[in-house]
Structures are given as structure tokens and as C-alpha cells.
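First comes one chain, alone, set out as C-alpha cells in the form predicted on its own.
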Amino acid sequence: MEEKELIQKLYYKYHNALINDVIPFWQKHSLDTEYGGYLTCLDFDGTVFDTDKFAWMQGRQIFMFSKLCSLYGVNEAWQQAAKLGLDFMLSYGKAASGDFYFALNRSGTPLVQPYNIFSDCFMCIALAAYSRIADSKLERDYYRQEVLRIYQRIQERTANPKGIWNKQVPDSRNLQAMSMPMIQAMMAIELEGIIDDALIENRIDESIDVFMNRHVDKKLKCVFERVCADGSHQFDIMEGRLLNPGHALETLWFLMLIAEKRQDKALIEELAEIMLWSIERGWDTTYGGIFYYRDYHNRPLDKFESDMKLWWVHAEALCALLLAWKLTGSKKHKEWFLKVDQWTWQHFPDSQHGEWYGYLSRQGEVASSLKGGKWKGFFHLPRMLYSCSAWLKEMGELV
């Protein structure tokens, strides 16, 4: 098959899955028209098995319906779906501090304190995305004021995201997680034109510096999930040896988008090379697919899900590898993309009931029947599908 024909075939597969499978599944089963917001704990056929609502899942779904309107034109049903979640969270989701609770019950009563900064990060991009499709200037301005307030509060909390709910003894072990540079890069992409450019550029520069000079070890050719403040490693403990291939690849494609915008070809090439380290270390050569976690020294981990194959890991890998193929023309990235594509589409989609299973065994068998839960929702999969669709469309020069 010629490359252009291959790209066109891939485009139609990804675009069709988004428009005719994934979006309809969540529209049909997730919208809580009685209480507002979304029911995200969905079994294989869309049956709700838990009615609690988790702030970061609500934020992600508001963002996604809003983003789809920006990408494909304002669809009244999608806009209404986004507003359903937005009104619920603005009515019930905020604590007195202005931070967002982690969990609420179905009607909006708070259940879990606002200990998780990612609830705020996803509500921030949700409000930003909705402001782009708001019906009036008054609405848009209000939501953007909220975006700025939340964003400033996030920056205040980054040094100690969990605040008083942090269980760690202060200064006892200051390993730094990769999650903050990753989320800062993601927010920078989604908040462009809404937050002051200088502030965004400063956060981008910080994120690139922290990731490239601390979490990336060029001598060991590896991306570490947690490192010491100076970028050194604590190899005598599991956390210091932890590798998370999906997380590394997700961060890498965010930074590659930023490098593309900055026309930084050298950084694009460097990021593409690091992607290869990450996929090669993460790939299961016995059963195929990408491991959830790895230990740098191949020692045991206390995370018993380490050998599992998760939907989001494969979704982020597909984004990373396709973007690198698109921007560099690399044969290696093309081969890896097609390899991950084949395994992913063979194992995760549910052709009978729609959407994708999220959790597979190492062998690629369904380990949980859920399509949505506390951690899986309407986010990683549709984001991958619309991103890959857009890049494939450009690569195939499709109208």
C-alpha cells in the first residue's frame, strides 16, 4: 500500500471512531439531565454503576465537548452537553478557598476535599475551552476571568499541590514528579490567547527546562518519573527507579507541539529521539502493547498494575509517534506508530457496545468491563482521535 493511501485509510479509521462511536457513547450514557454534570462510571454497555462525580473527570468532559465545537463547528448538542457540566461545577464544585473539590455526590454535595490540584487544572482548561464557544461576550469575559483566577491559584500551589493534605514529612524526601511540567505544558497549549503570553511563555520555558534537564537522563537514555531537585536519581528506592512510558510520551508530544510553534527544529529532533527511548523501554516484547510502569533496574514494583495495558498509555503513544512521524518524516517513528496502532485497535475497542475498554491484562485480555470510572472518562481517547485525525488529514492532504 502506498503511503498516501495508508494515511487516508488511517484518517478515516480515527475520524470515524471519534464521530460515530466515542462521542455518541458518552452523549447517550453520561449526561446527567436530572442533576447536572456527568455520570462517568459506566459499565461495558453504558450502564451507570456509581453516581459519584469526580471534579477532574467533570472538567475533562466539559473541555472535550467544548473543544469539539471549536474543532468541528458549534454543534448545539455538544455545546449543551458542555454547559451541563460547567453549570454543575460552578454551582457545587468550588470550596470556600476557590479550589475545586475532588469528589461530589450525584446532586453536588462535596465528598472529598480539594487536595488534588489536577481538578483545578482541568477546570481551568474547561472554562477556557467553553469561553471560546460562549454565546455572548458577557459570558466569555466572565469565564475568562475565572480561568485567570484558577490559573493564578494553580501557580501558587505548585510547590506544594496537596497543601495541608500532603502526608509527606516536610523535607524528608524531595523527589519531584513529572506531573507538574507535563500539566503546565498542556495548560499552556490550551490557554493560548487567554492567559498573558509572557506568563505562558515563562511557564513553557520552565517546563522544558525541568523535563529536559531533570527528568530526561541523556546518558542513561531514559525518562524518569521522579527525580531529585538537581536531576540526580535515588536508585535505592522504587520511586526513584520508576518509569512511566505513557506519561513520558504524553509530555513529549505536548513539548513537540510547542517546539513546532516555536519553529525549534533542534528541539523537535531531540524530543523525537527521546520518544524512541520511551517506547522501546515500555514495549512488551512477549505479548505486545506498552507496559503501564517499569522499573529502571527491572526490579519488582509495588504497583501491581505495572504489567497491565491501559487505554490512555496507548492513546498518548499514538499521538507522540504520529506527531514525530509528521514533523520529522522518520521511518522509525512511522514503524512504531503502525506497530502501536495495530496492537491498540486489535485489543481495546468494543465492536459490540462501542467505546474502548480501559484496562487489559498483560496478555491483552479485558481485565475490567468498565468504559468509564474514577480515572477513565471522555478525554484521552477522544483527544487522541481528534489529534491523530487532524495530523493524518494534513499528511494525506485530505480536503
Contents of the next structure:
2 protein chains.
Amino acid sequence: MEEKELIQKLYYKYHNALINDVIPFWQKHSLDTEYGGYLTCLDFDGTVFDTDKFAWMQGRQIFMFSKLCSLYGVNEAWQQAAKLGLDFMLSYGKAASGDFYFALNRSGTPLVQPYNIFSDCFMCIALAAYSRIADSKLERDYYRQEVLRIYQRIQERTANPKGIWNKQVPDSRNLQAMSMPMIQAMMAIELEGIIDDALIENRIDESIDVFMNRHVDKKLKCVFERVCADGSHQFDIMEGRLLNPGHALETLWFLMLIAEKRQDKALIEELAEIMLWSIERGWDTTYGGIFYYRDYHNRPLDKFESDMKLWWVHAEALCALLLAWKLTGSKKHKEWFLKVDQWTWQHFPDSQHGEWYGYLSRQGEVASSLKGGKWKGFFHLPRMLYSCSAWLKEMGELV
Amino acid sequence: MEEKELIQKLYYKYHNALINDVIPFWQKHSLDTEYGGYLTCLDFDGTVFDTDKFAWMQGRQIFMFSKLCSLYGVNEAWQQAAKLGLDFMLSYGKAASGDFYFALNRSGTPLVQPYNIFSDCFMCIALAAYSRIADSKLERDYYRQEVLRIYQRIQERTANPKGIWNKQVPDSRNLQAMSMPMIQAMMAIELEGIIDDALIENRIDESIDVFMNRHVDKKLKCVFERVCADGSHQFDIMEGRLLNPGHALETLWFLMLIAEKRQDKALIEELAEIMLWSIERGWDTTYGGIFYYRDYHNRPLDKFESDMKLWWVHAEALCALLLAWKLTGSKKHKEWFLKVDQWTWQHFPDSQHGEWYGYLSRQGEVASSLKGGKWKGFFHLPRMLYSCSAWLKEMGELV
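Shown: the form predicted on its own; wanted: the form predicted in complex with another copy of the chain:
Expanding to the full complex; the earlier chain stays at the top.
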């Protein structure tokens, strides 16, 4: 197939899935018009199987409906859907500390304490995205103030994100998780123009430094999920050897977007190279697809999901590989993108009831019938679809 | 096969596996003669893949080596192995509160706070078992005092076992877990003669009441893992529909042992009936073996391990079904025991390197090469082997 034709076909596949499959599924099944907010635990056919409301899922869905309005023009249904979640979370989601509870019941009674900083990170990008599409200046200003407050609190909490609920004995093990630099990069991208530029640039510099000089080991050609503060490894424990290829690829494309904006060609090339290490380590040469976890020494993993194939891992890999192909023109990245694209679209989508399954066995069989749950919501899949569509559109010079 | 011959063959299989396979594997690979305590993260060939020390695993292994001395006569190597863990845990394992840390590093530095009451429950039965085989009266008295102290603390903590690390908003959801009545029954069995009889009998009455009148739903013929305080269900959330057949069967045989001792024939018959509900709900009619989790409404489960086949589930099922067969003579329980026995021995043991794999896929393939980890230690398998051996010996009137 000629490259232009290939890109065109890909574009229509990604765009069509977003507009005609994924968005309608969540609009139809997840809006809780009775109590507000979203019902995210959805079985294969959209049946609600749990009515609790999780801040991660609420925040991400507010963000997504708002973002779609920014990308494709304000659509009243999407805007109202965003507002449905926003009003619910602002009414019931905040604890006295101003931090967001991890979970509420259907009507908004708090269930789980605000121990998880990512609840606040997702609510922060949710409010930022909504502030860009709010009808009145009053609303826009109000939501932006709230973004600033939440962002400030997040930065204050980064040294001990779990606060009083932290079960780790202080200073007993100095392993640093990749999730903080990753989420800082994501917030930097989504908060542009809302948070002070200089502050954002500082955070970005920190994230790049922590990721590139600690989590990426250039000698071993490997990205580690948890490293010591000086970038060294603790190889005698499982945690120190843990590889999470999907997480690495997600962080890599966030940083590549930033590098693109900074016109840092050297960094783009470096990130593209690291993507290859990650996808090569993560790819299952027997059954295809990308493993959730690997152990650097191929020792046993203590996580049941290690060998499973998850929707978000594949979504993030597609974003990473396509962006690298687009920005570097690399044939290797193109080939990897097409390989992951093929496996992903063959195994995850449900052509009968719509949307994608989230959890496949190593062999690629559906391991859980859910389309949404406590951890799968309206986020990774549509983000991948709108990102890839946009990049493919540019690559194919499509109108 | 004639029944007597069948029982004899079974007895030798169970007894031989305990004495010639499982015990030597842990003696050979897990004793940390350098730092004390046990290394429990063991790969298929016994290679240590993580050096952290988890209180559950340490306590259970101290208990097991001590118990073996009580059952088979004090063997110096077993006694020393028990002492190795005991000294380590008494030196390093206790926080200022007197509760046991959840995890320590190899040399005993505490890593994870004492948030988990089961650490204390396992240390409590560990000390009790060791106090029965200690050489001197001084030691015996000392360890018994410690048992009393820990037991007292456990009872004080039952209303909020996680203490300050509890992330649940107080009184927000009144679901009660089956683990507390289960562990109380286990402690009652193992602490007999050490804790005051009247106190133990009270705890047993409570456990039987909570289990039989709340977790067991006689109308629905089902054992629920989490129920409301009045025994009603919360079916709109996953937690309220959760079934854990292995856990139910474990609790059922603990209570059946107690009913045997109390000569309560009606309770024995009732428990035997409930065992059938549990094994029938848990059995995988497609691939064989017992599922980890089920959903009462067959909705999706949010736990990756739900469809997997785990060693401990099968070990507890074997104990339950054999004890019921022994005490009631029921043909149905005999048939179920033989069916579970066959699947278990075909899939879990590793004839090349010894011991059993712990985690199989739904299809019965080895999903993790580990023989020991953060959650699999020297406990469920040997307990099942010594329990079943003893019962088979009695059933076969073997000498």
C-alpha cells in the first residue's frame, strides 16, 4: 500500500472508532442523570455492575468530555456531560483538606479517604480542560482558581503523596516511582496557559531530568519503574527489577510532545531510541501483544496481571510509536506501530456491543467482560484515538 | 479399588509429599543462616528472588516448624528452624506499639508499618506452637506470656484492625469481612490450653454465629465474603456480591474441627452441606480446578486473579472435603474430595524441582514459576498435607 493511502486508512479507523463507537458508548451508559457524576463500572453491554464513584474515573471523564469540546468544537451534549461530573465532584468529592476522596458512593457519600494524589491530578486536568470550554468568564475564572489551588496542593504533597495513610516506614527504602515525573509531565501538557509558564517549565525540566537520568538506564538500555534517588538499582528485591513497558511508553510520548514543542531534536531522537528498548522488552514474541510487567532478571513477578494484555498498555504504545514515526520518520517505529496496531485492533474491540475489552489473557482471549471498572474508564482509549487521529491527519496532510 | 486400599494409597501420597518433598525444600532454601529469619521468595529451583521478610510468612513458617515437632516428635533441625525465625521476629519485628511490622528488609530494618492484624495473628499462633516445644519451662512461660499479650492486642484491635492506616471513611460502608471470624476460629484451634478456655469458647461462639448467620445465606445457598452487619447484602456493588470459595471452605473446615470437638453432630452436617454449595459454585466445569473469585450475579470481577487456580484454594478444599467425608461418611464429599485430589496433584506439584507451583492459569498452566513469595510460604500446603495425612491414617486405621 502506498504510504499516503495507508495513513489515510489508519486515520479513518482511529477517528471513526472515537466518534462513532467509544464516545457514544460512554454517553449512553455512564451518565448518572439521577445522582450526577458517572457510573463507570460497565459490563460488555453497558450494564452497570457497581455504582461506586472513583475520583480517578470521574476526573478523567470530565477531562475527556471537555477536551473533546476543545478539539472538535463545543458540542452541547459533551459539554453537559462534562458538567455532570464536574458538579458532582465539586459538590461531594472534596475532603476538609481540599484533597479529593478516592471513592464516593453513588449519591456522593465519601467512602475512601483522599490518600491518593492521582485523584487530585486527574481532577486538576479535568478542571483545566473544563475551564477552557466554560460558557462565562465568571465560570472560567472560578475553575482556573480551583486548578491553581489543586496544583499547588499537589506540589506540596509530592514528598509524601499518601500523607498519613502512607504505610511505608519513613526513610526505610529510598525507591522512587516513575509515576510522579510521568504525571507532572502530563499536567504540564494539559495546564499550559493556565499555570505560570516559568513554573511549568521548571516542572518539565525536573521530570525530564528524573526520568532520563534515573529511570532510564542507558548502559542497560532499559527503563526501570522504581530506582534509588541516585539512579542506582536495588536488584535484590522484586520492586527494584520491575519493568512496566506501557508506563515507560506513556511517559516517553508525553516527553516527546514536550520535546517537539521545545524543538529539541536531540531529545526527540533519544526518546525514540528508548521507545524501541521498551517495546522490544515488552513484546510477547509467542502470542503477540505487550506484557503488563516484566522482571529485569526474568525472575517471577508477584503481580497476577504481569502476563496479561491490557488495553491501556496498547493504547499508550500506539501513541508513542506513532508520534515517534511522525517526528523522526523512522522506519523501525513505523513497523512497530503497524505491528502493535494490528494486534491491538484484532484483539481489543468488541464489534458486537462496542467499545474495547480491557483485560485479555496472555493468549489474547477476553479475561474480563467489563468495558469499564474501577480502573478502566473514558480516558486511555479515547485519548489515544484523538491523539493518533490528529497525528495521522497531519501526516497524511488530510483536511 | 477397595476403600481401605484407596485410603492407604492416599495416605502415603500425602504423608510422603510432606516429609520427603515439601519440608526438605523449605529447609534447604529458605533458612537465612546469615541474618536469621526466612527467605520466602523462592523461584522454581529454590533461588531467592527477593530478600525482604514479611511477617505473615515469618510467623507462618515459625508456626509450621514448631507444629511439625508437636505432631511428629521434636526434631532438632525443625526446632532450630523454628527458633531461627522466632528470634529474628522477636528481635526486629515488633513496633513500639507491640504490634508486628508487615515487612522488614533482610537484616531486620522495618519497611512497612504494622497496619495488618493478620501479621499479629500468625505471630500469635507461631509463639503458641513454639511454646509447646521449647526446651525449658522458662522459655515456655515467656513465650506463653507473649502469646497472651498479642492475643489481647488483637482482640482490642478487631473493631478497626488497620488502625490509623485505615483508608475507609468511618461508618461509610458497613460491610463485614469473613476474614475476622475465620482467623478467630483458627486461633481458637491453635491456642487451646494456652488461652483461658472460657474466653476461647466465647470467641468460637461468636465466630460460629457471625459465619453461620451472616456470611452463610441459607436461602440463597451461598457463602458471601462481605455482608452487612445484619446479614443482608449490598448487591449493587462488586464487594457485596463477592464469592471466595477457597476462603469459605477454609473457614468451614476450621468450624467443622471445632464442631467435632464439641460433638455437635447437627453443626457438622450443616457445615458439610454448605461445603457442597461452595465447591459447586467454585468448580470450573470447563477446565477443572477451583476458581479464586466468583461474582454472585456472574458480573465482571475487578480482580485479575479471579479465574486463576491457586494452590491454597485447592489445599483448603482438600482439607474441607476430606474432613467432611471422614466425619459424615458422605459419598458426595468423598467424590468431590477425589475429584479435587486428582486435579490438584495433576497440576500443582513440580516433580523435577520439588514443592508446588502456586499460581496456575485458568487452563491449569503454570502462570508463575515461584514456589514461595510474598504470599506463598511454608503454610497452606504443609498444613493440608499433615491434616489430610492424619485424617486418612485414622480413616484407614493405619498404624
